[in-house]
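Below sits a lone chain in structure tokens, taken as the form predicted alone.
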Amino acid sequence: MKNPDAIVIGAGIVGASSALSLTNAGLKVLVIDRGAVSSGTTGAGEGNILVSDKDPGPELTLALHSRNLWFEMQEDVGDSFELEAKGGVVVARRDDGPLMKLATEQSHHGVTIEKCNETRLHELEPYLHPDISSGVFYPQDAQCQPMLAAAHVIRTVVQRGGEFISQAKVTRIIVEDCAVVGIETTRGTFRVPIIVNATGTWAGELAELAGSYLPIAPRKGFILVTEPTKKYIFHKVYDSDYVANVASSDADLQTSTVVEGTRSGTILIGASRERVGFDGAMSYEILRTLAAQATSLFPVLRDVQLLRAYRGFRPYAPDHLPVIGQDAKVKGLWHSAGHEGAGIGLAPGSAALITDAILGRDSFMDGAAFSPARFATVNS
């Protein structure tokens, strides 16, 4: 494929969403990587599809309807990867009042809460701790496998008349009169009018070889992985201060307790936040520090043998939105980046926004808190 209509690079969740979404739309659309399907922060993440943890605002808005995209998505794509909305609960260790106020905001902007007493909360989560007795349950948040769904969309991709290459590093963005025409990788040459930067952590760096600029840098964290064992976890389940974690600027070491399980029987456990750029040595203290708060939650894995632990960066943004759009300098050069811990539940938004945006066609909503303008004047 000499001459695609498009170029996707980046062959995680939200690259490989973003292909699908634009050759739905009629584009031949050739999506590359530098490694491997999902080998960045996509292989690295839960599969987490959230509401719950989301401020009334733009990101919430995105995450609602990236939410229903999923499903229709996996219907689209025609396999599992699975997907499940299995709901989750966030509890309250102590003072209840900043959640419930939380939630309460949330519900007035298409967000499904149950604000939950002692005895609803431990029905719905039977191996809690006794002594936590308030908690909120969002119906709406699911999970996937996120590796599973990359690959099966690229692949459907390519079986709608796309292609998908591997080990393609970016070298160079052809840019004429301010404008995007090809594009030079270690796999070859292509001409090229849209581009979309959909490389994760990288974003920043492939900006610049476009001649342009996006504050994005990574934020690593940690997971924990059990042996499979019985189901002790029904649901996505966190403590309340896991939101003010994700929104917080601050780039010293932060954790907050998140547990749940998968359908293989395995519990994953998280989550550490921390910018100490790429960075990947193994931290035993915070893995202790996951451990012990996970434990703390729910006192009977304490019996259950942990399995092995892994780290990923996540692309973070100075004032924690998404870069969805077109580049302030460049035409033609267009960015889903920047999601964070999100991108997974955001990808099929990301998709349909940047999709729309290319088409010049309306959207579901209006997507210009995401814009990469906001930056333009940060280098000007």
Given for the second form:
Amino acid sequence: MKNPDAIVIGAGIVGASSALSLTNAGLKVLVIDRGAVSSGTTGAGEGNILVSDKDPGPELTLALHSRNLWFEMQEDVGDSFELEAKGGVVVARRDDGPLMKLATEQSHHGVTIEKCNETRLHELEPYLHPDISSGVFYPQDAQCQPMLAAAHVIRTVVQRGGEFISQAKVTRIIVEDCAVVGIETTRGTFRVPIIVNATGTWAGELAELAGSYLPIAPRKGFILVTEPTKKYIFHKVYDSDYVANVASSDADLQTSTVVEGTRSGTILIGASRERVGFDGAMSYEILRTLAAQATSLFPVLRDVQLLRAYRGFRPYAPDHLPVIGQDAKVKGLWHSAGHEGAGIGLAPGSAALITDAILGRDSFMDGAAFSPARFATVNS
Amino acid sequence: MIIVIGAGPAGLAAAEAASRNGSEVALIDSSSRLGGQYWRHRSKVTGYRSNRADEIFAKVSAAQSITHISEANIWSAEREGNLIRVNYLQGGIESSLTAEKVIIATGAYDRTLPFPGWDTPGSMTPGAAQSLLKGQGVLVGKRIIVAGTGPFLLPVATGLAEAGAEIVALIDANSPLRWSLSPLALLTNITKFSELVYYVRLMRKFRIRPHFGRAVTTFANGVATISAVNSGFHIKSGKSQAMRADVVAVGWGFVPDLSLGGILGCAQRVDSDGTVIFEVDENQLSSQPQIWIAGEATGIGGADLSLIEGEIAGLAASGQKIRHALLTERVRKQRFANALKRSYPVRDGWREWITSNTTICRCEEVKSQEIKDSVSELGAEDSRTSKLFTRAGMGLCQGRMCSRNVSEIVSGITQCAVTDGERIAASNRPIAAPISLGQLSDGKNSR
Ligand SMILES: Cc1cc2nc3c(=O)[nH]c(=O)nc-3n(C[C@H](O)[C@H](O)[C@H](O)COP(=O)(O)OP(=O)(O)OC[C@H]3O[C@@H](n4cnc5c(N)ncnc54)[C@H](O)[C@@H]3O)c2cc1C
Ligand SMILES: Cc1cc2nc3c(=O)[nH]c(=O)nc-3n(C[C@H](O)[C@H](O)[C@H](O)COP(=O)(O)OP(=O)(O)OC[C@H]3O[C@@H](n4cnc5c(N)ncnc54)[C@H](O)[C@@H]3O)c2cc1C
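Okay, that's the form predicted alone, but what's the structure of the form predicted together with the partner chain?
All chains and molecules follow, beginning with the one already shown.
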């Protein structure tokens, strides 16, 4: 592509969705990745699209809208990435007070909830541990296969006149008079006035290439994959401790299990959260903890074989909110990164926000809470 | 204490050598019997120079300081301070053992190539046919074609014939003339001729006809297509013939099992034939302190080489002196192993044998067309991304069988050579053997 209107750096789910919404808005978009499509965190996570785990606030607003955009994206691109509104079940093992309080608050902000007594809970999840007697059903929670989604979305972008160049690492962002004018990559130099930095966990490095700053760091997570089984699990099921962990700022390991069945019959159990940089070492202690939590929710899983474990690095910002908007120093450099453990769910919503911002249009929400400017004062 | 993982030729030799100075050895293997791939016989070991097996079995059994832990599947290993902990499942229960030193001798499994019909009943690997016979006394069929490439097809064919099967044909895709590329290896390993003579006699006796430059390229309903192939494994047109058989046993050499060493961080490299193997120094020490590796996991070379490597590893781990002659002997055997690689290469012409409908990943039933589409339609560029899009390699065997083939198919389309990084990544798995979630969580409570 000779003169793209915009370059999206990163072919994960966030970059792919951004490229699609910019293309649909009429821009000529070039997508660049140092690897193949889905080769980053998008290829190492799960496909949960959750509203249930979010407290009322800007992230919940984004999540609710984004969840609906997922279904619009499916209409637009074709039913090719296993999108399914299967619903989530959050259970309380001890005191159900905090969970019920959260659910009530969520329900005032657009989340559909159903508080479940013992009978209803076990109707939804017949294999759940008999001692668990209280929970909340969230029918809006959904799931997709994120790697396929990113690939099909990029394919659609290309069909609509965009271009994708893989194996091209961005090595320099050319800035003149505080504005982006182009990029250098290992596969050529491109002139362009608009860049979307969708490099997830590596977004801080990209900002640095432009002489700016973003505090995005990795948060490691493990996932267990079992052999294919009979259908034991019907929704995404997790313990209400999970919500506390997601929002935690503690660097130590936290595990709280989300258990879910996939279309291929395997069960995914995840995920741990740990801040240990990019240290990829396997920890069998974590696997044991995840297994213990999953089997305590579903005793029937005791006899199911573990086939595989894998890990990924979630991109996180100090305040656990994604970074969406124009760089505080460099014009034309737009960030959409740092979605931590919710990047799949939040991708289409973030894409709509960034597209509206780039085009100067009104958007479905005020994105001020996500602005990169919130870090600018810290480090300048 | 020294833990030896694997009781094949390499592990047996390692355990025996280490026990010579009284070192405590725990010899762990997933099978019920000693012997590994090749010597796992129900009754007496038979075949060429089977006395080697008898000798070492006798020594290992007699050694007071060796404990044999059988039917123990090691699923993981981890460092604990100065010790290495090995976690295994035995009779449905997880146990573990710690030691200062570990010798890994986990061997290799058969390499397969897909062709139309390779996933139908009656098609199997030579290793499977042989282990059913040796291990369970089961003869897989009456009329059998043994095919693929490599000298290990000879003991399989003659073994099956001795047990009463009719070997319809013994088919090697390579030409024996390739041995002329390695005159030095032949001259320095003159004793190998007597092994050849041994097998040629047996083949005469059972009227087994060898065919070279041919391959089984389809198999359906008891009929195999035997195609003439050139040195690149491309099918020569108009030179195919049909043969009837109950079973086709097809194997293309071996793939080492790297899981455990990989988990412990032992460095790996890609061998001249594309196989990923461990790096070891002249004492068989891996890149990790306290961990030695011997046998097929350091390069495919056959039982003779495995025995010597095992002995060196056992001596080194137990702090005994290693005679210079032993090291020279290994060099000689390695020369022969390299000649084997030169003589029996696997070329990528096989990619033309498959049709769009041929299954590539049997666990997840992924067809060749799906792999191709994942590249041309979705942008997969290696076996990992192709796996994410198609599920090839995500099933029970975790890509042990298909990931290398997927890499080669993908590379055929992208026209980019498979990188060493991709080969190494695809050879490593964090769970060396399946474990149930119940066993895994019980292990937490017991610690
Ligand atoms: C274990 C685990 C479980 C998870 N589960 C869920 C879940 O259930 N639901 C959910 O919503 N989220 C989940 N997540 C989080 C989610 O996976 C991420 O938030 C999301 O994938 C981030 O997408 P991305 O497109 O921003 O980043 P990525 O997918 O990482 O994409 C960034 C891309 O940028 C490229 N890149 C980087 N640097 C350069 C450069 N210099 N030049 C060119 N290209 C570059 C990379 O190659 C990469 O492809 C999970 C994460 C983990 C680790
Ligand atoms: C069909 C066939 C024919 C052959 N013919 C010949 C021949 O004629 N001449 C020749 O020289 N060589 C031959 N070979 C090759 C020979 O088998 C190998 O060279 C030899 O077995 C390698 O020895 P090893 O000790 O490295 O591994 P192996 O013999 O494979 O032993 C490895 C052992 O480790 C165990 N193990 C692996 N992983 C684990 C785990 N996680 N937990 C517990 N235990 C584990 C396995 O169960 C196995 O018992 C043949 C091989 C085959 C399959």
